[in-house]
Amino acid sequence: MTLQTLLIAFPKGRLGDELVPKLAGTPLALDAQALKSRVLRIPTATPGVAALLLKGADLPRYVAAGVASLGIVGSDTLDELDMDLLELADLGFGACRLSLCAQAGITLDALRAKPHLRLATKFPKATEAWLTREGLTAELVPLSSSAELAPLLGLADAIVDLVQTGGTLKAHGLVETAVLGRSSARLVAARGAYLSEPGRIRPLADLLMATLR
């Protein structure tokens, strides 16, 4: 009987390209030609497991109903989703700050004075969950992307977005104001097939985490 080929999926985006040179030279690294293609199901340098590439928003959902044994996304994605997930590392890179952010100028005094603060996010959950830590109140704009036009022009007061290097807020005339969270990368595993089959799955997580911690 020919096993099944096991799926790792893993992020497309900023995540993605922290993690593919990672796994260059290891039992895990995805085929070279195929990634040049614009395939999404990638085969790694061991046969019968593969990596599926996916954004970020979706690769939960495909872990979870077990499509994927494995996966790799962010905690920030994690913390805005309600998943039945396990999660079973911080693999430590791909570290940011989840961060209200105003145009220079503009301090967190300010904001908090405003009798209608309005917040451009992606992240609605995170960022209600601060409001209420700080007894604020405010109205919530939802982007999908480009959230740093936001104030710039006149949609919202700031955002709430995440921060690497800082260098696509100040192309864009904005400052970090107050750090909300933080975000790295998170091993998860769909829970019935961890558990089920654990002789296959977690020799391949432990050689994830070795890899990549």
Given for the second form:
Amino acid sequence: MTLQTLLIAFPKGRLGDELVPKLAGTPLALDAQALKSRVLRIPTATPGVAALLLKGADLPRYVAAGVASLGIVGSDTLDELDMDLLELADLGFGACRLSLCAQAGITLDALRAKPHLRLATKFPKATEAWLTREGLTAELVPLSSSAELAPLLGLADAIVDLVQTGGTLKAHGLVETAVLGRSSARLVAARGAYLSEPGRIRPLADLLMATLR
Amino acid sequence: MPVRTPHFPDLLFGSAARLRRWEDALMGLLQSHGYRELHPSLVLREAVPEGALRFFDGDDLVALRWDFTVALAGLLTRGFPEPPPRVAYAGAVFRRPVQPWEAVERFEVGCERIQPEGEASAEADVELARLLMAIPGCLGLKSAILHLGNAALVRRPLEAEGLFGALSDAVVAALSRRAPHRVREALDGHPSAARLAAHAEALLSELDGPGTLDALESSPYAGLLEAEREHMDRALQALLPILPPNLELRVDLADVAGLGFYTGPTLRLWAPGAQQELAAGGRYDRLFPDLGRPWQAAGFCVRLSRLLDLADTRPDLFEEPR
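Okay, that's the form predicted alone, but what's the structure of the form predicted together with the partner chain?
Everything in the complex follows now, all chains and molecules, and the chain you saw is the first one.
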């Protein structure tokens, strides 16, 4: 059998910014020179193990397809995509809330009373689930970034978005009116890789859990 | 015009020859063990199930055969007053894929062991496991892994706690993801949350050889599952001495794939480096009673499409054909 390089998918962006320093000095530390470049496949301190730097929204697909054996991704992304992969641990970091946010002074009851509620979000699945639980109907406006602008410019009555510190909301005059759910970083594994080669994948998964939890 | 077209695989010379060779070898193996071939119609007679590939014949909505087991069950219940004990099949099934890049048309070979109600089933389960153990050799797979599981390890505790419907589905989905934290989330506030979470931890704690069964001792349902544990133990004792070289046997206590269908022991065949299981099966004792026949059944299917893909991408896993 050919032993191929094991790939671990790491997220770019906010979650990646928290992750990379945690790996420093561990066997999975990312090569500093490569990190400074535009290269997206980065060697780690362990020979035969490399990292793929991926956008969170794409990362579960790479793992579900078995391209990467392991990955780290926010549970909000996992819940939206619902790919067939294993979710081995809640790593705890990157914690944030998925919240309904509106302009200051607009209450949840006021939003409920609207005859035609419009919500802008990049989390349609979680938003639809919450609307169903609350017995509400709304038109969803799909956005992939800068959702905070939508209520200010009249595109939507409110937004459903991730909130970590609340600083961005405050800067745009928005407040949280309801918490729909919570999110944190999760360790995921390709079903095939984990079940067919546990002796190879599980030690790496255990190492990631021990390092990051 | 649709932007996304379903993936119907065309096989070129090498793959087509390999498919025929494997079909012949597997059907020969099954027939040599007393399994007789049945060939259900490609078009389903029953109501169109969710996930089936549908099309119109004039004004009528019909569906292509999406699974051999259900199609065979219909054929058997219509055609036989008493169950034929061993049946086999080969051909294509058509179903919507879980992942968008998977094929819609898939080639399978499989078998089914059917018994009158009340007949002891342990021998039949071991017979199927032994047959499945012979399959890597038939296909020229250099090494493989057989996972033994038991759907009752999850089903019985859920039923004992009165968990059905959406909550039960959420627990099963979390176990399928091997995510104990999701089990706890799903059961938050439920009276049996602590017991079921501890059971999930026990099921997920190991994925290894026969010693894995010891993990059940830490489950709050260890007593309830004594019969299942003994059944798995006996199966292991029967199978381990005859394990072919290059086949590894693992116990997978958290195997819940197809839990809505399987009622007892489950079998999954993997190859090191394979992205998906290459064969799957188990005991499904509710299928025929639901169709009005008091028969018990177990079987497995070999997913030839996945094996063909694996042979293309990882030829190093296979022996050169003689």
